[in-house]
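Next up is one chain by itself, shown in structure tokens, the form predicted alone.
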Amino acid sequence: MADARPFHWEYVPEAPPPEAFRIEGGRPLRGTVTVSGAKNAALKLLAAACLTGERCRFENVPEIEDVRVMCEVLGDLGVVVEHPEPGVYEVAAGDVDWLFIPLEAAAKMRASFILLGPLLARFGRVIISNPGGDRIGRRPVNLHVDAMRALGAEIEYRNGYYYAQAPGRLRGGEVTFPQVTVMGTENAMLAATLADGHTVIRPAAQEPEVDDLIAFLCEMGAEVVRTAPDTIEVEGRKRLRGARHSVLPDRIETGTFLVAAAVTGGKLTLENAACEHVTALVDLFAKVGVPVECGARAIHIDATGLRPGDLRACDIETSPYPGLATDLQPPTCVLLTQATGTSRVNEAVFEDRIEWLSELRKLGASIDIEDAHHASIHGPARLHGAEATIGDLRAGASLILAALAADGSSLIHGAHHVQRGYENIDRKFQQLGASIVRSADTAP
């Protein structure tokens, strides 16, 4: 390790020039891409860390600006993080001095609150702000606070700050949601970890990232087992050690890639891609009439027969793993707008994010939106280059395929959106013959 470089970390007093992304539409995309590892797998594990004082090292991490501000903020507690290469990091918590987590950290990602099960599991105690994220509709944190409380917790809100403690140790518990909660099942699975006794979570979230974050605390010496579909069961251990892990694949980039191929008529080979993972998403391809076909690691799309109008309109709605993911309608309904006929969507896990087609249409898209949670697509529709504005993640990178697909050039405002978990989006769109830049945003 003597030749590691160290993770620097500090905030940033202003936030970095505006950028936006410079898009010339109307080039089939050919060629091979690899799929990152998953933003949302590898910002729990950097956190799980934290239960350990021992070494832990992460591989296929993607370098996006949601792991370096997590970086910065377990810089902040006193963790060392090392970056020895490109999508690798080693994290150090044997001494965390300062169990504060600030509203500054808090407001640029909303997963910084996935430290509380850990943090208040190993060290009996800490101070966290509620969090921001995208604009995307309303995502409470009570669920997390209570199935902290469920584990004997004691926490207060005030001021913007939830005040937590755990006198002795966490007790093993019953850990009920009202709701399925991905990071709140997380944060209870990551606290019961080091609690005394067995601790039952249902119904626990289902998603591949939520595997990948008990496989990575098995390699810790935790014990913990999926025993059903929706119920997940630790027993508490008093200490686990470091662990190697590799991130799976970002089931969302693979979508967002396969959704590319097929707005713009291409031909790709995803490797790195789970294709386990994306099977309701395969299978609207299927009835919307795009040929995918899966391989053991690698998923081939070829939409170069594919003519105006041979795609199908087809109904969706979002929901838990294994249903369509919600991070997969934006980039889905930019699919729908070249099926003929009328599609209907249902975005039943957050209100609001029905929002940005407001955007899409700007690019020629015809879509009704009738309220937060439902919209009409009306296809196929010729898309063309226009001036639009990302409002999220997911958004963000759906605008650059519908941009890539349209006809003539587009620009595309707040690409710092797109670089929260997207790595090198717009050069791997490059190298797959897409002309696509990312310049100054002279937006006022």
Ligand code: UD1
Given for the second form:
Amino acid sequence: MADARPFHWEYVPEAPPPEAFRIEGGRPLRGTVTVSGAKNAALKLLAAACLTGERCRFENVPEIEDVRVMCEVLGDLGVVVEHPEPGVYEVAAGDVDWLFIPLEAAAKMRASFILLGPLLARFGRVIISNPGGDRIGRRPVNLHVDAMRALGAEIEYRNGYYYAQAPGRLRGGEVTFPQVTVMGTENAMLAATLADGHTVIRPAAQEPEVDDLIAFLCEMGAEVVRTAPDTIEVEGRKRLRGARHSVLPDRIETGTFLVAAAVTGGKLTLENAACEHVTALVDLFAKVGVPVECGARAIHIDATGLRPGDLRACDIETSPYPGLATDLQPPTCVLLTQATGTSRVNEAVFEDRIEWLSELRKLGASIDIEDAHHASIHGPARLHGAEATIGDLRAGASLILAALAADGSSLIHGAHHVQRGYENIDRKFQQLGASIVRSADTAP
Ligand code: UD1
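Given the form predicted alone above, what does the protein look like in the form predicted together with the named molecule?
Below is the entire complex, every chain and molecule, led by the chain shown above.
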């Protein structure tokens, strides 16, 4: 470990000035919007570039706060990150001299833990903060750590940090997860590309972002194959080369705009959208009664003919891909506020993802929150403008959706959460005819 690098984090948690969204609701959205590259792919691709000293180039990268943070974390390790034009990032990890990911980075963005696998595999050691420090519980990383141990890593946990090393080289092995984990699968796969021998990962996450990462790793010269829907096999290589890749479209942003059209009675064309990645949501729209038409790299949705009461209630349950994504639960709940009858929601993936519905109630939604995983939504509700507070990224975008559908004006606090993962969300909505501005927030 290099000893003397000064502690100079540019992103030391100096809170950004608070901002809020001010929204005048009740305007149908119309027009064409281009879906950005997927956050959950871009972050892993940037980390994967650390597997080689050669230059990697990424296109269609979303311009979002999480990408900025990941680039700063990489920069502090000694990785050269260039941003020659919007959406394009070049990463050269030739001179990594500081194998330490601090709490400041991990607390700001849990996805920084994805650096464990690549750094350990290439450099044989890394010290990485437990995301959230000692707060072990709701978003644990035990499956990542167990996966590295299955590949021969020695990992100790002290004072909020994992001290990981792989004397010699990581060894290929069996990585068997007790449950499906997206980043756990990705971390294991990244580590295995430079391990000695063959690795089998099972059950492997099936999210499209995992396959985007596989495609990039293969472009780098890695041998990674999905041999069954839930199995990924990796033959380790001694070294990988630089490569270029264009990030796949963000399916969560896609779902967010589909709901925006549906709840405002609008008509949208989504360009650069992969309909095949939102099948569960499109099926749900069919059951609820909103027409969605899939084209090649585009999706059309026309809700202009719908009248209040036309939509039908529908029970939903989130699950790993190809099921309904937990990240789409919040926008889907906004849609269900407009459906006639009672829709039961089962958030089966995370236990902290249902609480946000109490904020949605402030805009007039009729919702019973039953426990950490279950709620019932009674509709159709006539949403009205209100003041509400964003607690996390996906809930934030969904409160915006509700405010766009509501009569009157809303003030939604906590805009910074949304900037983490949605590129120019206010500008994109403005271009579709919404009245939404982001401005300094003086209230809580
Ligand atoms: C990723 C996505 C996130 C999405 C989630 C589920 C990124 C950056 N984030 O998160 O947007 O909501 O997939 O689709 O890609 N678990 C453990 N121990 C672990 C890891 C996970 O118990 O070590 C549990 C989690 O608490 C959760 C479940 O496993 O209940 C699934 O989580 P996981 O798939 O790992 O989510 P992430 O990869 O963190």
